[in-house]
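In the block that follows, a single chain appears as structure tokens, in the form predicted on its own.
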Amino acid sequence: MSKNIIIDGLTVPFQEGQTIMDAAMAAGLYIPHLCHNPEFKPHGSCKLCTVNVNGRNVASCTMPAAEGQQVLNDIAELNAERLALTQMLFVEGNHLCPACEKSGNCNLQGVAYYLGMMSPHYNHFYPAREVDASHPDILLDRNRCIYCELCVRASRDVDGKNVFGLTDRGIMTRLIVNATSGLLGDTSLAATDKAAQVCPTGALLVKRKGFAVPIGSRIFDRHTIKDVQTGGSHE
């Protein structure tokens, strides 16, 4: 038997074991997120999905839904914090959308559109990050990595290969490849692996497919990320 929580004044049913994110998305309510993927154990690293539950801010992707919760999600205060986090993600790396072949299919870009981001706002860091083109089928461009760990979790938990990892902390965090050489071409990663498919930005790209769908006709060129991720139209 389902129970209910209240999200922005709306009654939302949930099943035992579901998180607030699970219940919201099942009900067609969008909570912005980047590191969450329903196929993997909740991670809670990007903090975009923070909601207010009974007066306390929590990550909705890790917080279990419980009877009596009053949840605030789509409110000005939280959206302003999400916008600031998104703006920081853009300047912390080297995200240059007009030059990126993931443009229009990028979740980071889709969230930015949704939140009304019109400029980076903060000064760019322009970090020196490596591009690894050693793999015959997959390009690794660390300039676009947001450290969501989706590729890490997919390679470890789904593909069983443990190709990727993160090292260091804070501003020194970087994505590494688990090979003696440190090169992607010296791993067993395949273009069909889950790890090669889950990147929300353009950090991992399958080669020779980038412009199969022209810019202007891609998913977030035509639909909002809210519609796409809550089951709305996304042909």
Second form
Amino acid sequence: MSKNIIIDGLTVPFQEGQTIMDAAMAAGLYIPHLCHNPEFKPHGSCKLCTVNVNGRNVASCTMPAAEGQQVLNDIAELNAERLALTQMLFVEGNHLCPACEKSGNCNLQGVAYYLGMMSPHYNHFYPAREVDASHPDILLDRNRCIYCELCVRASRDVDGKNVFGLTDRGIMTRLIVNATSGLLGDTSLAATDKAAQVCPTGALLVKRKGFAVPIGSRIFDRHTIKDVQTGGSHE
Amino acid sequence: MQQFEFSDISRMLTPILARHGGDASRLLQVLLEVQDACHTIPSEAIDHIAAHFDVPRVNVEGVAGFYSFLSTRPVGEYRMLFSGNITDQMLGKDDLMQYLCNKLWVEPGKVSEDGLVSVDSTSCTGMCDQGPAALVNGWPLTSLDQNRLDLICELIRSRKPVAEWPPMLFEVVDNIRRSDALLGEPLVPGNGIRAVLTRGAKETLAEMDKSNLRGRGGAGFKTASKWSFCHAAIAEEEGSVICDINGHPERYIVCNADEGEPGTFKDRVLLNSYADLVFEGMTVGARVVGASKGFLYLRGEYRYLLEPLEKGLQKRREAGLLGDNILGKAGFSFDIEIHLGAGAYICGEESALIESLEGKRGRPRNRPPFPVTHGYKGRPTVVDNVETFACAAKIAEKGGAWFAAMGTAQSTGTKLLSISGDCASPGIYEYPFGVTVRQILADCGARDPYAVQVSGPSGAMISWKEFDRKIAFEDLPTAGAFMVFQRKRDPFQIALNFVHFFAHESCGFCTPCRVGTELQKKIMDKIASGHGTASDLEELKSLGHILKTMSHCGLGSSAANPVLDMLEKFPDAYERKLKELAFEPAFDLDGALETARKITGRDDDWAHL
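Return one more block: the form predicted in complex with its partner chain, after the form predicted on its own shown previously.
All chains and molecules follow, beginning with the one already shown.
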């Protein structure tokens, strides 16, 4: 007999070892998320995927599914809080969408569209963050980093290179690379590495691939992130 | 500043690395020694250390950047860090720090041009009963005043090594003002363990259960439950049980002495004068859960206690109370290792503490799994507060019923309170649970008390209307901090101090806490500078809600408490600060034109708003 959880009134089956996020994704249900990517070990830092389980808020990407869980996901209160978190991510960095190559393909932007973000709401921090163009094939623009550690996980767990890491703490947290010089060009990162492909924003971009698809015809110009990530109308 | 050649680095590192061996869990301990030797963590040293432990460079740099007492940029040869708790501030910390800076010709937060000295603030150093306090190269300075700073100035200018400074500068007193069951009657070392060996481990767990002892770190989880979960858990790898050297399933006992909550200093006193009681409790725990290794995680601010504690451990080993075959019991092996923290409040959170013990950034883990099943290096681990272990030792000796007879039904036993602020006799007070705030205020000689911060910034601020409330898990739960404020104090300034503390101590892992604590700080700063409006209050409330409901751990979920308490209980404290205008610019418009006026050399009416 299969086990089930209830998400927003729907019965969703799960297998032992799956998280709430896994079960939802398998059932084609969308829970907004940024740091989660089913190819990697769950991280739980962005907190956009927070759901309410039997009265308590938890990150669905790290919480194991268990019989008896009544999960609230697509409700106004949680979506308002997710919107606030998304706005926080926008103001703590420097996200200038019109000038960003990732615009239209950016998950941060996709989530912001989905949640109906019409303004940053909070005052911008305008932090001074470093751009690293030292690598011949890859650009690292820390202005757009949201500390999801997908590149860290990909480089460590898939590429076996440990190119990325985080240092400092709190609002001063920053992405660092595995080189004495601190420069991406002095690391072993290759454009074909998984780590160079997984950034949900435009913090890591493969060079010389600019504007292959014109703005206006990109993923989130045509589809919602919900459709894309649940396979609803994937390209 | 001194420049380091690579060969110097290598020469400096070789003995340190040799002493710590090759296990990467020693990384933080190594970095602390490097910081001591070089007044920074040089980039070349990071390469060297990474190669030694065979870990990526980013991991070492990540740890070096995480902890406040480590620094990848040089700090002064003499590094003065003033304790920034509100109680230090009330005792004149800001003026004293400025006084020292003026005398030494150095700006706060910067290093003097000759690299000799740097002066900065740090989070509470746990000396609130004898502030204003500071640390010089990690060693605590207490009861600072201008005279003492004059002397310190001379010592720094004459480049006198800190070890040769007059001992009176470093005098730390216990200030035990009220003793009860825990502090009143000293334990004969070994009596608790003897009782366990006579009674049996299972029977001791039953006594712990009967005592209804709850964790003294504030959360109040029942200790017997934690111990029995840990005892029931087994770590497996590829189908086989991971065992210790004696063939028993590997488990760990960890004592959380990362007493970072501003206003708390009871663990300092327990470790200074009752360390045997604490070690005894850890050993009792080890016997009950079946652990052979224990750690004491000592906050960096209490580094001065390291050598005395090591000596205490050695004495216990010699007395057969630690090591192999404890008190002659064959197969009962347990030893304790002390691990130093390095200035990170978050490491008081048990899973962050375990990460730090493993030599990593102190980032709270995703739970489940919980440490009782997957703790240190993935093994079942009990993490308990210093005071909890002290209680456990007493319960082992005297039994659960003796303990349960004290306090209230839901909060048995006694509680150590660290009392500071506006009172005649700050210090340690031990009370049976259930004591009223009013009683405590009378006993400590509080002067015209108006508000009390119970359990530090993450706890609750209560007003004079609530002084009949009780210290107990069912009313006012507390880890021990009790800061008294008299009427003339401004609740807004108190909340402002705490808000800065949380923003500084957020680990930065999750969005709500990383950004939310910073937003909270910015808004409070804006109100403090006279630009606050009514909408800022709404913003603070909504931020508070997000912090409480969306954060990864207790730091984030309690970070809004000071602000929300102030808004609820002391509304006039912030209303006074607000502009009465319907519209108030978020910054000083006229001030913003100052640069333009300077450039154009104008100062006429039209150049002003």
